[in-house]
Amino acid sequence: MSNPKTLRRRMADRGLVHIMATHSPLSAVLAEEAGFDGLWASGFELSALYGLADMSLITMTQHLDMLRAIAARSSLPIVADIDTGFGNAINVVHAIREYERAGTAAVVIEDKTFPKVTSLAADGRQELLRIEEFQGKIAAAVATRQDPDFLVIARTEALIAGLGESEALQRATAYVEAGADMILIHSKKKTPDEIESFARAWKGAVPLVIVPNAYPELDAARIKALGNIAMVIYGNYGIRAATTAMQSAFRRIIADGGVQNVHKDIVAVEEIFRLQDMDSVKKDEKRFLR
C-alpha cells in the first residue's frame, strides 16, 4: 500500500489520526515507537535544528534531504510542511513532483505571502495572498500529483492574521473548490475557542486539520466531539522536548562540575545503540568482514 493510501486508510479507520512533528531520523524513530499515526516534516522544527528563524530561510533542498533521511528510518506516512510552496504556482508544481517522488503522503501549503513568518511569533508579519492566487497554487498541486491518494492540504492563516472567522470560512471554501483534500485551520489564541467555533461553522465537503500548539487543552475527546476534524498535528513538541532535556542536562553538568549526577538520569548509551540498530550492524560485521 502506498504511503498516501496508508494515511487515507488510517483516517477512515480511526476517525482521527495523530501526527507528530519530527526534525531528524532519530525523532521519527521515537515517534513511531510511541505509536503515532504519521510524521509531520516540520519547517519550524528543521529551522530550529539549524538555529534559524522559521521565515522561509530553509531551502526546499534542505527540507527534502531531511525528509528523505526520515523516510529511510521510519515506515510512517509523512505529512510535509512546505510553507507557501517555495514561491508561486510554478514553484508548487516543481515542489509537488519532488515531494511525491520522495515518498511523501501529503503536503500542507499555506496562504501567506513568500517569504513567510512563523504563525505564532508575537507581532509577526502575517500577509495573505489573494484568494484567487492561492487557488491557483492548490489547483497546480492537485493537477501535478501522480497518485490520486496523495493529499493536498490547504492551510488558511486568516485567523492568525486577525481577519476573523467569516474570512477564514470564505477562504477555506474557495480552496476546496480549487481541489484541496483537507483544510488546516490555525489560531494563535491561548484557548481553542476560535478553532472550535470554526469547526462548528464548517459545512465544507472535506475534513479539517488542526495544530493545537497554543491551546493544549483541546484533547482528542474534545476534537472528536466536533465531528469534522480528521487530523491533529503536534507541531513543535519534538524540538521543544529535546531542547528542554538538553538545557537541563547541560546546565546540571556545569553546575555540578561534571556528569556524576546527570549520568543516572539520562538514557544509557545502550539505548542509543538500539535506536541506531547496532545489533544489525554487528550481524553484518560477522557475516561480511573477512
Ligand code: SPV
Given for the second form:
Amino acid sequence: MSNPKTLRRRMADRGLVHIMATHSPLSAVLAEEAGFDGLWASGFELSALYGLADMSLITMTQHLDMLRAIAARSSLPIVADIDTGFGNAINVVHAIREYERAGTAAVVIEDKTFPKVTSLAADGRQELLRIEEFQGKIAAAVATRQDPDFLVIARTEALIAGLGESEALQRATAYVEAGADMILIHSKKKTPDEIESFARAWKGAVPLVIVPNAYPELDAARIKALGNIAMVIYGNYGIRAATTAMQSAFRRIIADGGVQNVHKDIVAVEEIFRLQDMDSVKKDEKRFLR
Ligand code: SPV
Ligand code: MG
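Got the form predicted alone; any chance of the form predicted in complex with this ligand too?
Every chain and every other molecule in the complex is listed next, the one we just looked at coming first.
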C-alpha cells in the first residue's frame, strides 16, 4: 500500500492518528518502536537540530535530505512540514513534486508570508497571506500531486496571528474550497479553549489537525470528544526530550568529573548498535567479506 493510502486508512480505522515529531532517522526509529501512527518531519525540530531559529532558515534541500534519510529507516507514513511552501505557488508546485517523489504521505502548508516566523514565540511578528493567494498555493499543491491519496493539509495561522476565530473559520473554509484535504488549526494559548471553540464551530467538510504543544492538557480523550479532529501532531516533543536528556547527562559528567555515574543511567552502547541495525551488517560481513 502507498504511504498516503496507509495514512488515510489509519485515520479511517482509528478515528484519530498520533503523529510524532522527528528531526532525524534515529528519532524516527524510536517513534516507530514506541507505537506512533506516523511521523511529523518538523521544521521546528530540524531548525533546532541545526541550532537555528525556525524562521525559514533551513532550505527545502536540507529538509528533503533529512526526510529521505528518515524514510529510509522507518516504514511510518511521513507528514512533511513544508512551512510556507518555500515561496509562492510556483515554489509549491516544485516542492510537491519533490516531496511526493521522496515518499511523503502528506504535506502541511501554512498561510504565513515567506520568510515565516515560528508560531509559538510570545511576541512573534506574524504576517498572513491574502486568502486568494494562499488558495492559489493549495490549488497548486492539489493540481501537482500524482497520487490522489497524497494529503494536502492547509494550516491557518489566524489564531496565532491574533486575528480571532471568525477569520480562522473564514480562511479554513476558503482553503477547503481550494481543495485542501484537512485543516490544521494552530494556537499558542496556554489552555485548549481557543482550539476547542474553533473545533466546535467548524462545520466544514474536512477533518481537523491540531498540534497541542502550547496547551498540553488536551489529551486524546478530550480530542476525540470534539468529534472532528482526525490527526494530532506532537510537535517539538522529540527535540525537547532529547535536549532534556542531554542537558542532564552533560551537566552530570562535568559535576562528577567523569562518566562513572552517568554511564549506568543511559542506554548501553549495545542498544545503539541495535538501533543502527548492526546485526544485518554483521551478517553481510560474513556473506560478502571474502
Ligand atoms: C513544527 O513542529 O515545526 C511546527 C509546530 O510547525 S510549531 O513549532 O508549534 O509551530
Ligand atoms: Mg513548523
